[in-house]
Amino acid sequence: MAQYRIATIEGDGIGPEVTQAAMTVLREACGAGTLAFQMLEGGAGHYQRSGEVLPEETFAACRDADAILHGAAGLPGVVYPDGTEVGNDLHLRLRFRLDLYANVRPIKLLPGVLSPLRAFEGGGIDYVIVRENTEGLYASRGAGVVLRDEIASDSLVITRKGTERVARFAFDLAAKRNGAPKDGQSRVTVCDKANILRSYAFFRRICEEVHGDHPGIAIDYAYADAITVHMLKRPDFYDVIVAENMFGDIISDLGAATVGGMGISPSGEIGDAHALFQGAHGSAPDIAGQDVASPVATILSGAMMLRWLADRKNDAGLAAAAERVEAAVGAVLAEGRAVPRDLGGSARCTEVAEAVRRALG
């Protein structure tokens, strides 16, 4: 039986109670002994006590995993002397060193959970954005010039090779999917504002390039301002959306508020050697050490992290634990059996976690 091994950072807040939560449901989907979880120091948290918020062993680590699994990272007051948060950096360093230039966020109406989009109540939501993850803005990410305390300015950032191979990875997964659900239709929506910038008229051109050697994939085209508009009223016509970096940051975040909320919205950051998957959610220090944080974000998103290591790894045993996993959290929220508190339930987060586990036997 194959062994894999996973780099696992709990990190901040809530971090170690859904990370647990996850790693419990996981061991039971794919039985004793293939997961090896090797437990890594990293975060805010680790910041204040070292200094260090990615202490190089963590790194190599990670970097010599089959998989990284992260719970979640941040403590309100912990900052770099510039402002941004440290806990932000923990996984932009990873990001960045590991070159994971595909975020990749479902946005999938689960059973059981009620949308705020009255229409779609019934289901129907069931897109992935595919956020570029390397440049865009967030490129001048530390290297911003403030002048003078008078004016502050950020570059936004296009590259040709960026930009195909995020285009790339998005007809890849269009590809693979079963189309939007209104009409089936595999399609990718390049999200961008290329009617007011050149760096965006840029993005929108070479997503078209590559279009040409995906021929059975449709594209479609809407500005990061109308598709906001488009995802409240007509979310079943998206199948993947592909997008710059901050433009894909703010659309994923809206996306899952029509799911259910950061509580159950799973993401992965995926290279072509390494990936990195975790909720999409904060680390929600108000409410750690309570036992009442939604773990179902992190699950699903280990459940993506077997399913890439499958795909990776030729091994059809993760492609259907990770379908078991989605099924069960399904199941667990459908019949009501341990709802959390974010989606109106009162189950605490290892009842969740335990539920789960349940409906997987």
Second form
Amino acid sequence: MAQYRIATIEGDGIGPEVTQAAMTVLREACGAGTLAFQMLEGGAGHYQRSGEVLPEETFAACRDADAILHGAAGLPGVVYPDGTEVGNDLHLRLRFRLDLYANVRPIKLLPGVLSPLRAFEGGGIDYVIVRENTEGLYASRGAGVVLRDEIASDSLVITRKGTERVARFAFDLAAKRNGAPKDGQSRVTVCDKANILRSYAFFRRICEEVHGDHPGIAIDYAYADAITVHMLKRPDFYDVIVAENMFGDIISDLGAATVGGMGISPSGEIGDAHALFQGAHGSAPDIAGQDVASPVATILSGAMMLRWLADRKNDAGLAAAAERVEAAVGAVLAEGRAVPRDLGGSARCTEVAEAVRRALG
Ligand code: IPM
Ligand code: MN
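If the one shown is the form predicted alone, what is the structure of the form predicted in complex with ligand IPM?
The complete assembly is shown below, putting the previous chain first.
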């Protein structure tokens, strides 16, 4: 395997400990010297110390690296005068400036993990939410209007380019998967509120146009309110769900909750030229520094990073390493060797990482 430079931003709260855990596992999986982790500053804590949430040198290093690995960012009370959180700008600026337009959020129930949806066991829930990550309601970040303390407004922005590319990403992903657990059908579900707003009707229409290029993949539709019911009543129907930014943010947390929670849910924020990988959870400052956070989401995000790099660099060794990381996590959880607290166990962050590292062997 060649060597790859990984821009690494530990961030705030539990960010450092889950990042270090993932690095331990990834180094073991890929062998010494394959991944060069370039440690970089950023987040709400850095903002408090320096006035910068994303220093230019961090941005440049992320832009020039082979991939970006991130822990978490954001601290309560660290907000701008307009009331919005500072730490979130670490993610949002990287997303918008590096054009990370597909926020890929696997929702997979692993063997040994108990779902609150009792009817489902490992393998019974396996879909991916592809969240448009650069526009939608988030296009108004820092641009909303508050007038005379009487009225506030944020615009929802849906573009043809933004929708075409995220829909294409979703259909291409469905073509690579094995279909929904329920029926094996390769399917993309368009999540929107086309019944109410023209913007979402436009989003749906563009997804339909893109579907025309993927005849072998089924398309279906679910309104953002209705899909929350279906995700609980028939999650095995879903293969890939594509959604506007804000809806994707919301339903991906609901989906994560059905497969063990935010501590087990990875994410990959992918553009045509760059990608950032992080657990879908936040910085959990209340448990920071206690070695009790679950590193599983960040470790699985690291495996997503290896897969993405393997595809881009045609590096079969990285793909094999990703398989081994995912298999090791699965074995540790299925055999209960080191179960983190959020999954009902008592294993510490470092203990989970060590168990996964050993399971690689
Ligand atoms: C997420 C988070 C982010 C978002 C925050 C941290 C900016 O909730 O990645 O889901 O709102 O997208
Ligand atoms: Mn979120």
